[in-house]
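In structure tokens, one chain follows: the form predicted on its own.
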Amino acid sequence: MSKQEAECWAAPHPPGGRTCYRVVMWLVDAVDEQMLIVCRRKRAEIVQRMQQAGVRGARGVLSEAQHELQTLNRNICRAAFDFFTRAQGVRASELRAALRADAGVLGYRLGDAAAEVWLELVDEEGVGEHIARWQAALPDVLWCAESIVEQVPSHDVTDMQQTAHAAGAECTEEAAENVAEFSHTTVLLEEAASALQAAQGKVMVDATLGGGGHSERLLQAGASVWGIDQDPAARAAARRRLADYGEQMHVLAGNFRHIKTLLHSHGVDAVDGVLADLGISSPQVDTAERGFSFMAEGPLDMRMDPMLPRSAADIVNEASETELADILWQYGEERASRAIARRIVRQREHGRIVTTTQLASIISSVSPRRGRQHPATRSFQALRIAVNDELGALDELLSGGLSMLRSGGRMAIITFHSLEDRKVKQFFERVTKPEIDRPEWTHPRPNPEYSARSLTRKPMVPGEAELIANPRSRSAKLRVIEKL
């Protein structure tokens, strides 16, 4: 067993302008005690010199001391990350989840026995309270009583984020090259391209890049395209497919909920079109290892982004019966949600539920097949939506995407089930009404959200030829608005 490369991750949002800190924690024995004794003595001396220099206003001495302290801290950090232990390494899954759940964390680096975290204080809590919460995620792990905490300028954090994003995207896409070919039939291809009026000189965003089908059609029309996808396999496939378009095509790693942040970070302030195809790609469904389908045995995963902290198995095995029932009802509209949740909780008492076929069998035992639809269909949809926070991400895409459009720019959204279509329909109605009215008002009032006009009184749907060629397109609906 050999030492693993440190895992790097960066939040999709940049620093908000508040004070940023670099925090390093390490396990007991990860740094030689004699080295720590020497470092503590040196640190005390340096801090004393800094205090004296501050009183005298000796900026040169102060700057030199600060640099010396940073060097000392980096030596400790290097020693901690160079340490490798089989017996007591950082359990990445728990600590990763705790760090990503912390709104103040802007990025981290996890080694075998150490964690380096970039933190921005966004609430009333201090650094110590954040550290205590991270360490509480691993209550049985002995952390060193001290940690390194130093202020860092926001531009250093931004540099760290860019490096981590690039490294993470390249790493996962390189791994995805070894996965089966990502082949996906694009839905409502011509209808979407026509609705967006793609043309030479226009800038388009394909917020669900997938295999690159929609992007390719927009590129063929002469537009430049920014494609966003959180799935490394999809990005790798799109890069291969669209390589001939060179600088006309830009591939971004991330969730479309961060559309504004992703585009702004690359200097894009406004676009002419935003397209999103919300359907799950065929390769994701058909690849058993991704855990989206009950048609073949695979791990109960369902993460669009493999780096997400929580899988479907985590929810199924850890959520309470009430939470499970709520997920199945709210996101799958499953009528037997309570009975299924009760059976899952009873079954997991005998061992973790870890495969798709295990879960499908449990659901089928509660709700036998009636008609063509498999009894696990709605429950699997619900878990996928919960794992990837699809509806929350959709809300942010709609508001963020509309704000990115220039006057006359268009947004086209393709939905596949009633929950997401309802959200899109309601959002489009909200922003296309000049006035709003309520029973308690004497007359209608101007709508403060009015900023677009609808281009689809009824949603566009696949034609007969497309339905024959691609039966999975049968539930697709395309809605379009134009920014005023």
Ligand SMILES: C[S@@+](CC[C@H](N)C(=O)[O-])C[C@H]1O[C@@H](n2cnc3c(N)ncnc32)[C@H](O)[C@@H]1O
Contents of the next structure:
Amino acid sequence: MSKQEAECWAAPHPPGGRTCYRVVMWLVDAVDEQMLIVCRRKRAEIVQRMQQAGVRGARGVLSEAQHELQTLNRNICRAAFDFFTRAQGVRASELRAALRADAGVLGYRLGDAAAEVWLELVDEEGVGEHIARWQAALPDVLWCAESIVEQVPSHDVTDMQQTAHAAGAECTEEAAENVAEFSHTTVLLEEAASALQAAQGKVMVDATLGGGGHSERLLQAGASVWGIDQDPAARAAARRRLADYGEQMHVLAGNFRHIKTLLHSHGVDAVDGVLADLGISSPQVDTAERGFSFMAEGPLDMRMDPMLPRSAADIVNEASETELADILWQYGEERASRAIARRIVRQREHGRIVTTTQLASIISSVSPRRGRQHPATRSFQALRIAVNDELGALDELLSGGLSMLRSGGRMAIITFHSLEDRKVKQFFERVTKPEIDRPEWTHPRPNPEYSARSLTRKPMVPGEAELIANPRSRSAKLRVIEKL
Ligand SMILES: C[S@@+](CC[C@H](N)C(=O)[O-])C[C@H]1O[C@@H](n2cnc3c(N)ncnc32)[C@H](O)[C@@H]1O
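Target state, the form predicted together with this ligand; input state, the form predicted on its own:
Zooming out: every chain and molecule, the one shown earlier first.
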């Protein structure tokens, strides 16, 4: 019988800022006793070397020893996960339940005879107490008395969660299959495809897959496409629409801020094009239950990725008045930010604000309609940006995307509001200037970030025909650069 794939799971919340640990525990016969004896001896030797190096302050020796220790632990872990037992698998539902019920567990990988767990200590308990409790969930199996406990940086944990969420995405997508028809009109379709020079043999990333409109155009031109989206409903719709392209199309679940990790984990190191059509899709706005629209009654949610820890309702009901005002001002440029925040805080004394229309009417009571714009437009935009950390993700996409491009590869970004566009414009300026100058310098100096040339001195915008056919395209702007 072939060895089964390990089962991965990640908690919906990211690390909370405390020290994180990686724990590996295994069944008693999963790792050869001789191997453990050798490892134990080697570990004692390394620890002694580390202590001596610590006393002498020899940083080089210390980090070399730490590296050896990690390799040793990795080898034990690999051996434990390679073991295959038909009789006493640790993938028992009791262990799974115990791990998921533990507030400190950020994720796990369960093999046939071993478990790898990422843990953050959230209360008074030590790592050993957690391990004892997990192992007690499976009293009938014989656990090895020793286990591996390593401190890990929180970005490692975030990467693990990202991969596990991607692996687990299929089940969520099945649920999303039941979602009503996905209808989104793609903006600047021909402009984006021709800017990217999609063609046979080229590899493109569509970082905002949505309903798959842009991807389809790139596939038609012969390129192969890696499409990323954090929304299961969008991925399900794109999979359906692009099913005929088979292996030419790959759908990845995740946030585009992890573009590099997502592609690297699939063996892709460089690409010819990166496209992003930022913001939300029409079905996201139009589905009342997603909570993006102030026009339709729905839960105050606004999460593009349903696994995100904080919904709009959490922010509206839990943020301080100053925090709320800052969000409305920074992400919505809402002039009445302070007054709206004050009113929200006063209103929530009477109970939680839970629906879109409830919030919209609180905002309207403070800030009257200005011209054609609904008074809640800016506040809703601000909350959406905060919930999804849209600007932080964009920063990471820009630098990660550029670093993934081959020489001659292109990056095309479509924005829909001034905050996004400013970020893209400033980033593109920063990486396309051969030199930089400062008032205190006598001469300009070479720009260390210079790595691309701009292909759009002014952003491309929709033509009249597109504006008439799709009024939602009115604020779209496309900027493009080419890697040197
Ligand atoms: C405007 S739609 C894209 C529409 C698509 N170009 C089409 O033609 O159908 C934007 C999509 O990007 C996704 N998205 C936005 N921010 C994201 C992020 N940080 N990571 C991954 N997907 C994101 C949204 O869930 C949404 O489906």
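Just so we're on the same page, rigid core means the largest C-alpha set that superposes within 1.5 Å between forms. Fair warning: this is a prediction, and the values are worked out from it, not measured in the lab. Numbering follows the first chain given and starts at 1.
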- Is there a C-alpha shift of 2 Å or more at R133 between these two forms once the rigid core is superposed? yes
- Item | Displaced residue check between these two forms: R472, CA, 2 Å or over, core reference | no
- Item | Flag for G392, CA shift 2 Å or larger between these two forms after aligning core | no
- Message: Core-aligned, what does the C-alpha of V23 shift between these two forms, expressed in angstrom?
- Response: 5.7
